[in-house]
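Read the single chain below, which is given as structure tokens and is the form predicted on its own.
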Amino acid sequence: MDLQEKIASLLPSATIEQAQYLTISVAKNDLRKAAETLRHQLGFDILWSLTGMDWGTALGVVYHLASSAKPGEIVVLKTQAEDRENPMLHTVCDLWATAELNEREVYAMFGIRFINNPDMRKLLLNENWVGFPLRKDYNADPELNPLNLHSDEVSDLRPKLVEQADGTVKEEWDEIFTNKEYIVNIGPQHPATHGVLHFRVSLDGEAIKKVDPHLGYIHRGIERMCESLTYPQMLHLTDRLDYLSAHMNRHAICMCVENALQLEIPERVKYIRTLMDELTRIASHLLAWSCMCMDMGGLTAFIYGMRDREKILSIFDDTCGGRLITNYNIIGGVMADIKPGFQKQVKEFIPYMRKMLKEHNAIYTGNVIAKNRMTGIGHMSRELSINQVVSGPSGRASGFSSDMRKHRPYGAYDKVKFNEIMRTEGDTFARYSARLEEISASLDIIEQLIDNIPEGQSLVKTKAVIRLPEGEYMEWVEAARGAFGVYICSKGEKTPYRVKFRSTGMPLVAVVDEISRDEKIADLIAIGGSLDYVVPDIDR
């Protein structure tokens, strides 16, 4: 019996169709049964993405699910809330912990409240925001939400909808922190929060008892902006999500559009994109290493890491005229072919970086004080990393195999041999070490490709106005911080009906509370550096 037949037998009331992915649609009253069946009976323990939707006639949610045994094999679960005036669905955060923050985002953007979610505060928006910005009927009149130059007081009360024994729903409130707790604010301006991120931390002496993260300080409404832009215009916004994975983000959206159009991409483009992806990964990991070392007092290490990253930025500058935001990938290929000196520059960088990795490890990794501050601190189990879907080096440091280059090969990754860097310790030192090891793995990939770039076109022609066939599409890449996904719902127009970017950083922030408890306040800085979240990726 294949998967579709199994699901049909277990969920007879569901509508099942084969689109890009196997898609299961259920009524809202059947959502819990469908979610529990997929999670417990069929082993879909990964909730890759949770997307709020406004289909016009109804509001709803799209869930992209996978199994940790096969993270690249995805199924889709869909449901509708029906009542636009008071939309409610049951939570799934008890099945997949990562749903808690995602459901809060859906509430803020669409107004759907989730029954039994323990925290129904709005995410990314303040509680006083009028309207739900991603609804199609949203009133964007600035007078409804005037510019506020004063900081709103953060409430210690959080609402939740609790289902009673008789099936009715009652709104309740509980306290995040009591008056007896000692609260320290870290951020949003603190440099070691690596972005405009606000942690409210409850302390007992120096020991952390609870961390409540606040997001949305730089929320820009990128997903809403995409709805009014053509597909080529959208590309510029993806670079500004996780700006340290700019090239990879753009690779993902280009692939999503190209595959929806069934556009055949030249092999030369695939090689160039893959090489640029891996250079981007090294540059990102060098910055992560540099900043983490600086946060812990290693200023020399910061200078060394930035020095080496500069060599990659110079290659980017010569290749595409950009350093951080490269603007290089476009639909159908790359903006311009590689320059004659590209291969020479890259080949000179490979042995240099290998030599410098030894120096980096000598200057900081082997430092007794640094190692003692990282070893055994901020432990994240494999189960927790899967439940919160912490992918990338942070998840792989806990034993969660999640590398999309392996599980859903794209570009030229099926042409190379490389190791998925896996560790099992799950502590701050494991996450720190995983990034340095990934730099070495990226150098191996680059070395295999750089002398074998095929001849051919660097760009194929596309229509002047691109219209995707009506349908839903999602593609994935392995960005520097994990699995980055682009979901596009098209109605056949030149602009998308809905765009969702799967944040790599939100799970990294979501897990901070659990892995920081009972550690020291100084350890929170090292833990945050080891997770390497980039806040604009979360504050989409």
Partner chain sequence: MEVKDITLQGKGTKDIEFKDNEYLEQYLQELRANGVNIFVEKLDMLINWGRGNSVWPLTFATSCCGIEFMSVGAARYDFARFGFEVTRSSPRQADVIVVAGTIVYKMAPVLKRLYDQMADPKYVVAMGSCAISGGPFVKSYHVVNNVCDIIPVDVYVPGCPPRPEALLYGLMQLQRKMKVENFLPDAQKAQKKIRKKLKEVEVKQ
Given for the second form:
Amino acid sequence: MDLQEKIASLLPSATIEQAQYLTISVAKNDLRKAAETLRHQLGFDILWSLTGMDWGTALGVVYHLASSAKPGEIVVLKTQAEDRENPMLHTVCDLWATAELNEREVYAMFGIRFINNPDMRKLLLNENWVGFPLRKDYNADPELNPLNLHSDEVSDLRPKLVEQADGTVKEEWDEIFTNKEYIVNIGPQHPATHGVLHFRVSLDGEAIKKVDPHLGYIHRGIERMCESLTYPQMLHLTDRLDYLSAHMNRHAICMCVENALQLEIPERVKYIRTLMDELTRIASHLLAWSCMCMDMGGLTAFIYGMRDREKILSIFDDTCGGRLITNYNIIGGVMADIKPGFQKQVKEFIPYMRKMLKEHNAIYTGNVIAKNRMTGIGHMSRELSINQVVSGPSGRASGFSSDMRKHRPYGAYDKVKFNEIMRTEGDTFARYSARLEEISASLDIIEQLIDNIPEGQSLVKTKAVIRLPEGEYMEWVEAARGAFGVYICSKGEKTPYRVKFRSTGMPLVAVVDEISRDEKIADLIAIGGSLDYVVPDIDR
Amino acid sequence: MEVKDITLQGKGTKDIEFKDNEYLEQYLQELRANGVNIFVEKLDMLINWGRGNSVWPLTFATSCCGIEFMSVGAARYDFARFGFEVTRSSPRQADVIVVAGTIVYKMAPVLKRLYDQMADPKYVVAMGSCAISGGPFVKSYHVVNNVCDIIPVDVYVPGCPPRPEALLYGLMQLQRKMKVENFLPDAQKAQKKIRKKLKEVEVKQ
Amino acid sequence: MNLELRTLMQLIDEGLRANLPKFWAVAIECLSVGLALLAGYAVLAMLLIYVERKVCAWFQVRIGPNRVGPFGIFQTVADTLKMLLKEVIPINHVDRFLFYTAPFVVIAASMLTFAALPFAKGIQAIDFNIGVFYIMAISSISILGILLAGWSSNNKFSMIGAMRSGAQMISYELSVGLSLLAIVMLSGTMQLSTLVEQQADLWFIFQGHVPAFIAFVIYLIAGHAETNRGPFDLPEAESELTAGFHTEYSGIHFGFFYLAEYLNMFIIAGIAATVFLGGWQPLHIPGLDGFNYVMDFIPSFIWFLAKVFFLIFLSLWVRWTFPRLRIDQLLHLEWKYLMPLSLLNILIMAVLVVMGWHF
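For comparison with the form predicted on its own, please write out the form predicted in complex with the partner chain.
Let's see the whole complex now, leading with the same chain.
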């Protein structure tokens, strides 16, 4: 019995169709039953992405699910809330913990409130923001939301909707921190938050009792902007999401559009993209390593990491003219073919980086202070990483195999041999070493590809105006911080109807509270460094 | 790929004159020609020399530009050469805030507060097109379109993100600007006079 | 030819006494000694900041300051000028009196310790017979300044920084004291001038061989921790507490903390040089008379400064290599390792002295 029949027998009221993925549509009242069935009976324990939708008449949510045994095989669950005035849906955050923050985001963007979600504050916007920006009828009048230069007090009250026994819904408020707690604000401007993240941390002496993350200090409304941009224009915004995996992000969106158009991509392009992806990954991991060392007080190590990163940046510079934001992938190929010296440069870089990795390990990994500060600290179990969908090196350090390069091979990854770096300890040291090991794994991939770049076109001609056929598409790549997905819903226009980027960083922030409890302040900083979140990617 | 010649307002790159802010030095010369007390002038020069060569930036970055800001601090570009040695994490001890990245509505009050917490004399460098004009996010509902709506800006460094060389150039322009400042009251009077005169000239033109 | 500073001092002293009544001569001498110490303090601090930047740049494959003057040697002059003219922000919710007193307490403590160091043959402002005790006592006042600064700032980061600093300083003060005690036992005196004179033939680190060497290493570690510099920079822990106990200080008040930090580095190295490495005494090896004779030609203040700067270089090396300790690791290191080791070391030293096994 295949999956579709199985689901049909378990959920007779659901509509099931085979689009890009198996899509199950359920009514609002059947959502809980469908979610529980999928989670418990069919083993879909990963909620890859939770997307709010505005279908014009009704609001709704799209869930992308998979099982941890096969993270690449995705099933889509859809539901709708017809009431536009006061839309409410049941939460799924008791089934998939990652839903909590995502549902808060959907509330801020669409106004859908989730019954039984313990925390119904707006995630990315201020509590007093007027309107729901991702709704189609959003009033963008700047008069409604004027620029406010006065800092408001942060409220520690959070509302929640509790379902009573008789089926009615009651709003309740509870306190996150009590008055007696010693609360320290780490961020928004803090050297160790890697951008503008805001943690409210309750302390007991040096030990951490609770962490409450506040997001949105760099929420730029990229998803809304994408809805008014054509597909080629949209590409530029993806680079600026997780700017350290600029190239991978753009690879994902290009792939998504190309697959929707059913465009045949030349092998040469695939090779070039893969090579650039891996170079970006090394640069990103090097920066993560540097910043983590700096956060732990080793400033010299930071400078060494940045020095090696510059070598990759000069390769980027020669190839596409950009250092950080490469703007290299475009729909149908790459902006410009690689330069004749590219292979030579990369081949010179590989042995250099291998040598430097040894040095980095010698000066930092082997250091007794560093080792003691990382080992056994910030333990994240495999269950937690799956529940919160912490993918990427951080999740793999806990034993959650989520590498999209393995599970949904794209580009030239099906042609190379490489190991998914897996560890089981799940502590800060495991996350730290997973990154360093991934650098050498990436070097191996590059080594296998660099001499075999096939001849051919570097760009396929596309139509001047790109219109995607009606439908929903989602493509995945393995970015430096985890699985990055691009979801495009098209109505056949030249602009997309809805675009959602699956944030690789949001789960990382979501787990901070749980894994840093009872650790010291200094550990929180080290844990943050080892998780390596990039805030614009979380806030989008 | 062939690189086309860029045209700006109908002019090609060859026709556009690159102005290196020479007006700063002209301004200083004019100030001196108008007669300032020699003692006051020398003292001012000393003060400006001290300030201009010791500009400590605040560790502040919101997005992509922050990475390039870090690159400028690291080995290859090393802004310590110019006296930007110590990046301070506490705004009380910093001299310049490099607004590296997009400023959104939620961040605006924080930025304002950071600026207010800095001790005088303080300077602002708007780094990257986001801080200057909203950059690619100019049409977003949540992005402040010019950082100068929040705090006064001394130097704009365009780019997305600006290359480290560009930021270094921008910071050096800030140093030049700092060197034509006037600290002592006597010189300030003379400065006002010249400002008036310059305005008159502008009006005539 | 005599390059000793003492000759110059004697000339000035004789000149003054010959031309002025005794009271005025002494008054002028006191004043000029005070001024010289202040000036020396400021110049050394600036020099140290410059040295640190250059050394740090060298470790980090950078160039470091090089635009102001040749090799950027006037960089710290520019920094000082700027710092002097920077606004001192009045802050609302602070305890005014304590907030403004704290930096002065810190700088006064380090100044008083600095004044007691024997810089060269005959160049020592004050020579107590309990010199080692005096230095220990007075240098630990600076912790009071740091605690006051952190507490009066009414800032949570400052408060955590101050508390960390309290825990750290009180712990490491013990090891510093115990390691110095080992040498006091060996020499039988606390007077700094006598300590130095006793090392004329052989430095204490060689005289007391094994226990003296252990004491030296413990002193260097604990002393480095006393200066609040990485890897022991927990009180200001840049990436954790933004700027720690001096987060709220601006302008010259912050400058005081900054200067005191560098001068403390000098003081710690100065005491180590005086107590273990023979102070201003040249390197003498018993038996090699020709070598000793040549060494005597190098003026004593150069010997002193050379030793101090060598030790400072070691300190910088450590500073720019290790990541920061966590507070529990910091206390473990002291109470579980350094402190028992120091106690044991004192026992060894006692046996050594009683048995006469030292050189």
